[in-house]
2 protein chains.
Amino acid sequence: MTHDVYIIGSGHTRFGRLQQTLEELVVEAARDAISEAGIAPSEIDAVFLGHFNSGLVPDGFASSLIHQADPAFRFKPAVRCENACASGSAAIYSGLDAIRSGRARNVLVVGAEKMTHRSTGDVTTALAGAGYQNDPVERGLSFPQVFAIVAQAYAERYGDPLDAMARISAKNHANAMNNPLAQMHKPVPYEFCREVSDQNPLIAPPLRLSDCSLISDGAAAIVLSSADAAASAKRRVRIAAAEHVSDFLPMSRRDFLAFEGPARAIAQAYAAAGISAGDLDFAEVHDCFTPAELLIYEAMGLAPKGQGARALEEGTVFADGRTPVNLSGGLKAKGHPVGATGVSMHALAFRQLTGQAGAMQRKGAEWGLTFNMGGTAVANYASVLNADRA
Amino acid sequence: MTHDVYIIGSGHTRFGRLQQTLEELVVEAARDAISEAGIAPSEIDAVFLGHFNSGLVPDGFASSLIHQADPAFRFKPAVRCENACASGSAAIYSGLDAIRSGRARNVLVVGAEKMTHRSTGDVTTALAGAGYQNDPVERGLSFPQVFAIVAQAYAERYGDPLDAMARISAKNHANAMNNPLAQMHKPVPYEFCREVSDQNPLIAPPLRLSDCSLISDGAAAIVLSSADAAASAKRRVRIAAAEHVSDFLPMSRRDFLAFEGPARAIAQAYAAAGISAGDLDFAEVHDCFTPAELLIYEAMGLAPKGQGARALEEGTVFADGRTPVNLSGGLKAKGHPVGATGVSMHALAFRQLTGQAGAMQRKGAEWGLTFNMGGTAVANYASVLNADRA
């Protein structure tokens, strides 16, 4: 028996301001993933939910919502995993453990969040909970303010990142035009992102509105299977690496600009998969704010430290570049229903690696990276996925 | 390599109305468990937090609080597991998967909750979130009201459980007198529990105050180790079974009086451990309300269905009986800091099975059961622990 685990099916609701309840989103994504996997619901041995919540939805027993998807789920173990904005990946990695421990052959993972029914202020407050409120650096700050500090620190140490940030935003909006599931389908050019305007106000200087990801509803799902169970699957993608690194929560306890957690998680993932950055055909990464994507280029090794902008200037990360980043539109334009985000990354990477990504498709993609992050580089999850066209 | 996993250390704060913050509780329990395990913090490969929250504490990134316990935890993966009142066991079972998958040799699990700084109304509302608010049976109900329905249904189907409920409450209060960590240290006799009075008012008829568990702060922790890593441990207890069964959330979708989820989880645990109910030397079970403990006697096989009272009448479950239940005082008198409860059960069972339970000690105990439950028999976790005096 090999320790390999495969994705054999995916589900993905539209992201955006949706009328559906959390339960309806969970059920839709779950059913779609099982249907694509081509297995019976009774063949699922355990279910895992990625869900941030933090008071966004009153219902506090989210794990059991998955059981509403099918009567065959009765008595199957279900649990919720939470790690702030990386809750979706947290659920996937728990699912991997369940398979690798021998406890399960097939696992259903769903990530979901319902956010748009709350006011922007409520959502901002809920998300700020993922900071460390006793810390001298971040006390009382919202997440846009935290990443404004990151951008300021970057400017002081390495030079002004504003131009790169605008290019990242414009790139991700352009990519989202090809993703029918994305929340935003509107060209937002570099020139618009670069300037502060009535339509693009400062949210937390120097961050403009165009530097911030969206408040979204949505769900995504995947079916994970052991090598044995996946042998007869119509489509399968191998999880070549899944590395989780948690850093200290308080920003004052670490050099937050070093992004050490992301760099370690990604380096470990490359090593486990036996590849290097140059082998990647695409990456879906955590652009909660544009400075995060810039720092992730450096953590990925696409550019030297402090020179992330080169990955843009040299064209590397654009849709037609060597390593396109966020072909889906990213959190910036696809949307960021917190608990769904990590599962969405894996679901869309599965579609890329099985040639089902439609207008987003990177032709012949064999290797993909997902990088999902909770907090300011606190909970870091890096997966390498492989097309496995054996 | 064997698949066996052992507990090699435990930590447990006092339960009650405490001045400490959530972080301080987590750190205290974590340090104590690692210290008892006799390993260096750097030897911990992954950490898991059981925490319900549901808005009780504003901070939304609880998993990373464990990292405050020791600088050596930097970069170790940490995640929060949630399954309502069974969140503590959820974290333990994820820890088991991490070891059995080969990803970790030593795992730290902490369960914690901070509740008493909120009003009783706020706590009741937060806990009610673990019901299914769209269900015709339980819409708008608090948890005392849900278990009042359970008691009423029991009375209709099997006969009045009020006398048994009062005996359970009095027993658990008496047991808590021997537990220095318990929230309540006050003899509460059967006669008091049996009658409605100014001091023992109806909370949700027929439940009196004496039928309800407490609102508590507290944390508990254990270190889990692979057989290999546990070989040199000073003390170790084998996890002979760990079974998780999730039932449908809405009460209208099942015969909630049948307690099928608990019965299945416990039966599976006996089978996995190769024992029967008669082999147990003690059990720590989920007496969130006294009717729950009564139904758990039946699910455990200590009495036939509808005759749980016999386990009391025949003396089986008392401290000097054949199978003492809740020697710790249970949720009723030890306290019920939600996320800590499942970990507390395992930590105290570890102490029983290593002869460290002080005045609570069951002499020569070799087999113990823990049963931790989220919702009304929705998330059911049954573990069998073995003294492993090889």
Given for the second form:
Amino acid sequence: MTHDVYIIGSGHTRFGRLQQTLEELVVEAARDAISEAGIAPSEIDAVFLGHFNSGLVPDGFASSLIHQADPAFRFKPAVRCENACASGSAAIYSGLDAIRSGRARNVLVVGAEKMTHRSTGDVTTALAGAGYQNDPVERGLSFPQVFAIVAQAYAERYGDPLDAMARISAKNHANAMNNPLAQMHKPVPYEFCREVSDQNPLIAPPLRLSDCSLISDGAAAIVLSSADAAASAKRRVRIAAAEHVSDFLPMSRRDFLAFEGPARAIAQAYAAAGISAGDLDFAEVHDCFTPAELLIYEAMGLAPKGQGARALEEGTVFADGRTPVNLSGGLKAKGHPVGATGVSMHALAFRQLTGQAGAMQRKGAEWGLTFNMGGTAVANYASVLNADRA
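Structure of the form predicted on its own, given the form predicted together with another copy of the chain:
Here we give the lone chain, stripped of any partners or molecules.
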């Protein structure tokens, strides 16, 4: 019996400031994924929802909102998965487990979040709930403040990362210009990102506005199928590896710059898939703040520790480089509706590997990496996806 699992369909709403309710976003993405998969809704054996919430919406019991997409979903088991900003990947991995255990052949996974109806302060407070609450110092930190501390520590240990951070921001905004689903469709030049100004103020020194991801609404969905169920699929992408590593919640117990959780998850994913960083054709990673993407380059093995800027200087991670990172625009410009983010990464990787990425397309892509992170590198999910050319 093979344990291979495939993605056979994807759905993806636009990200941004949207008028739809959470339910409407879930339903839109779910229907699109089912339609592309080419299977009847009755063939779905279970549904999983990635949804952080943390008080952002009153829907405290949202798992069966997916059932609103089609009457055939009635009585299908439904579960909501929450793991901070990695809630979407948590839902996907739950779906993988359901298939590999033999309990399901086809699973629908949706990730969704509704955020823009709340003030920036409200959203900042809600997201801060993913930090460690039993320490008065850590409890008082917003996530921009956390990653400001990261940038300061990086500067002290390795050298000033601000220039590299500006290049990351400008790169991802440029990539988003090719993504019709992205929240931001405006070029943001490196020179703008580099300087503090009235339009690019300091948010948490040294982080500038251009170093921070967006407050977003949106949803994404994928259909997962076992090897036998996917045998007749029009398109399919094999999940060659799916590795989840969780670290201590208190930052005080970790050397954050070592980024051990992400590095371990990614290394395990490479090993399980039988590849190395050099085999990747692209990666979609968790650039919640630009210092995070810089550290992810190092965790991926694209540059040595403390030298993440080399991946930028050598052109490796740009759209025309050896390993483009965040061709979608990333969280920085595509948007970051928290529960949707991990599912979005997998959905867009599926489209890359099936030649459906439009202007974002990496020609001939065979291998892709997704890395989705919850909290301060606490929940770390690394997937390797492989094109199926059969």
